[in-house]
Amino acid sequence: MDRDNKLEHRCLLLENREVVPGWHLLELQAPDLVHASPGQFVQLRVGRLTDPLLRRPVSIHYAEPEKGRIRLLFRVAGRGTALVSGFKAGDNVDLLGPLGRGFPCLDEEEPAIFVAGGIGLAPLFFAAAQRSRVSLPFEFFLGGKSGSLLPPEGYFQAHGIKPRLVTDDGSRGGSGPVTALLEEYLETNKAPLRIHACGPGPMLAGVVELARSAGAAVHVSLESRMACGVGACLGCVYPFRSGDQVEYRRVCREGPVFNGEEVLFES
C-alpha cells in the first residue's frame, strides 16, 4: 500500500539529538512535508525490512519551509521508538504523511491558550511557533513530571515561546498539574477564544471541563495506537458524543485533533 501512496517520502536525516533523557529530536530534509499543519503527524517506518512491521506515529514538531526541513519530537516508549532513537545523520528515513487533521483557527487574532502535558508539547510547539512568527498573542502552559524531563528555556525562546511551567515534583516552576495553571489563568483573565491541548487523557478531560466553565472553545489532540495511519484498519477508534448517541471516530483520519466537547474520555 505504501509504495503506491503519494504520501510516502524518503527523507534525509540531518540530526538526531536527545533533548532530555528519553526524548529525541529528528531534523530531516523533507521539502514535501514542510507545508503540514500543526497537529498533523507522520507514520515513520522503524525497521529496515519487516521487523517491526508497523510504522510509528510521530507528531510534526516544527517546519521550516524556507529550508525544506521538518523536525519530529518523540519519546522512547518501546522497541520501535528505541530503534528510531538509534538512527544516524545521513540515514534515509521513510515517512508517510502528512496525515490527519490539525489544530483549527490558528490565525485568529484573539489570544489563544496552549496546554501541554509532557510529550504533548510536540504538536503544540509547532502551533505556538506559527503564531509567534506572525505576532499573534498566546499563552503556553507546560507540565511534566520533573524539570529535568522538560526542555531548557532556550529551546522555546529561540521560537518566541515563553512557557509557564509546572512539575509534579516542583523542581521547575510551580508544583502540581498543568491544569492548575490554566485554572488560575481563567480565574483572573478574560476567557480566550480557544484553548488547544495535548497530553494524557485525564489532563485533557480536565482542560475540557475548565474550558466549558469559562465558555471557551477547546480542541484536543488525542493519542491512540495506530497501525495504518490512514483510516483503513480501524485500530485507533475513540468514543465521541454525537447528540444522544455514542459514535466511534478514527483518531488517525478524523483527528488527531477534535472538538474537546465531543470526546468521551475513557475513565
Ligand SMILES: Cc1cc2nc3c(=O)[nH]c(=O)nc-3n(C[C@H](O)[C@H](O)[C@H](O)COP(=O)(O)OP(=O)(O)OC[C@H]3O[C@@H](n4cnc5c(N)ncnc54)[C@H](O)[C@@H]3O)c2cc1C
Given for the second form:
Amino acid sequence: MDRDNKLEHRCLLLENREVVPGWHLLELQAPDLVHASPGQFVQLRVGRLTDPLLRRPVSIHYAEPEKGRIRLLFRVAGRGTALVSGFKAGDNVDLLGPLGRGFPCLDEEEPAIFVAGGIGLAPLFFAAAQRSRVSLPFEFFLGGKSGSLLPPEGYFQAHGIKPRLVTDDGSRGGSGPVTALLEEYLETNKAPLRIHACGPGPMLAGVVELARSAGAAVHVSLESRMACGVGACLGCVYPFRSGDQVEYRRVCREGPVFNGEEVLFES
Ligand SMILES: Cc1cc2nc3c(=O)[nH]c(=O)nc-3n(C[C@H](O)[C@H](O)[C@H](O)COP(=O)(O)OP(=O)(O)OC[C@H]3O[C@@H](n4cnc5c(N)ncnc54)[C@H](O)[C@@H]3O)c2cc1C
Ligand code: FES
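Next up, the form predicted together with the named molecule in place of the form predicted alone?
Okay, now the whole complex, with that chain kicking things off.
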C-alpha cells in the first residue's frame, strides 16, 4: 500500500487531442514521471469514482523533463479508453507509475531497429526520440491498417524520426505486414543489431523469428490484461521458456519488455 501511495500521482491534463480517428494524445503536467524510461507505463484511473474499478495500462509515449510534462498516446479500445477520450484540459488525471521495466541498451552505439504495429508505436516513439536526441543510429518501421489511421509525417519529424511505413491497404508506404520491411532490411544489414518491437502478438512472434535467423538481439513489449499493475495479483502472467521448463512471469513487474527469445508466443 505504501508503495502504491508513492507511485500515485494526480496530474493536470494540459491537452487531449485526437491525432487520428480513435487515437488520443494526452499531454500532462507530471514532474514526478518525466524520468521514466521508454517502455515503462502508467496505470491510468479511467473512472471518476469506482466504476470501472480497474486502472488501464498505458505506455509513456514521450517525456519532457525540462517542462515537467509527459505524453500518453492511446487507441480507444473499449469502455475504459472511451472514458479517457472524454477527459478535458484542466482535469486532474490519476496515474500510478512509472511501472515496469523498459527497453534495455537504448544508449548503445550499435544500430537499433524499432518495429511497431499500430498503437505499438506508443512506447517505441519515446525510445527512438531518445536515440535521435543524442544522434545514435536507428531505423523505425511502422505498420498500420490504413494511412489515414496513422499519424502524419510531421508528428514524427519533429522528433527526428523518419518511419518507413507499410499499410494493409497500401494507402501509405508499401502494402503488407511490417515484418516484411524488417525482413528486407535484415537481408542487407547484418548483426550486430538490436531490435525493439511492440504490437500484436503474431507480429511480435514474426519479429522474433526474423531476429533469430539474423542473429540479432530482440526485445519485445508485451501486452496483457492487468489488474494491480504492481506485481501483487498475478493477473498479467505470460509463459516463458527457461531452459527446458515453462516459467510464468509478470508482465507488469518483470516486463512489459522482455527478451523476445524467451517468450512463448501462442501458436
Ligand atoms: C504495458 C502495457 C502498455 C500499454 N500501452 C498502451 C498504449 O500506450 N496505448 C494504447 O492504446 N494501449 C496500450 N495498452 C493497451 C491498453 O491497456 C488497452 O487497450 C486498454 O486497457 C483497454 O481498456 P478498455 O477499457 O478501453 O477496453 P476493454 O473494454 O477492457 O477491452 C477492449 C478490448 O481490448 C482488449 N484489451 C483490454 N485490455 C488489454 C490489455 N491490457 N492489453 C491488450 N489488450 C487489451 C480486450 O481484450 C478487448 O478486446 C497497453 C497495455 C499494456 C499491458
Ligand atoms: S497486474 Fe497484478 S501482478 Fe501484474
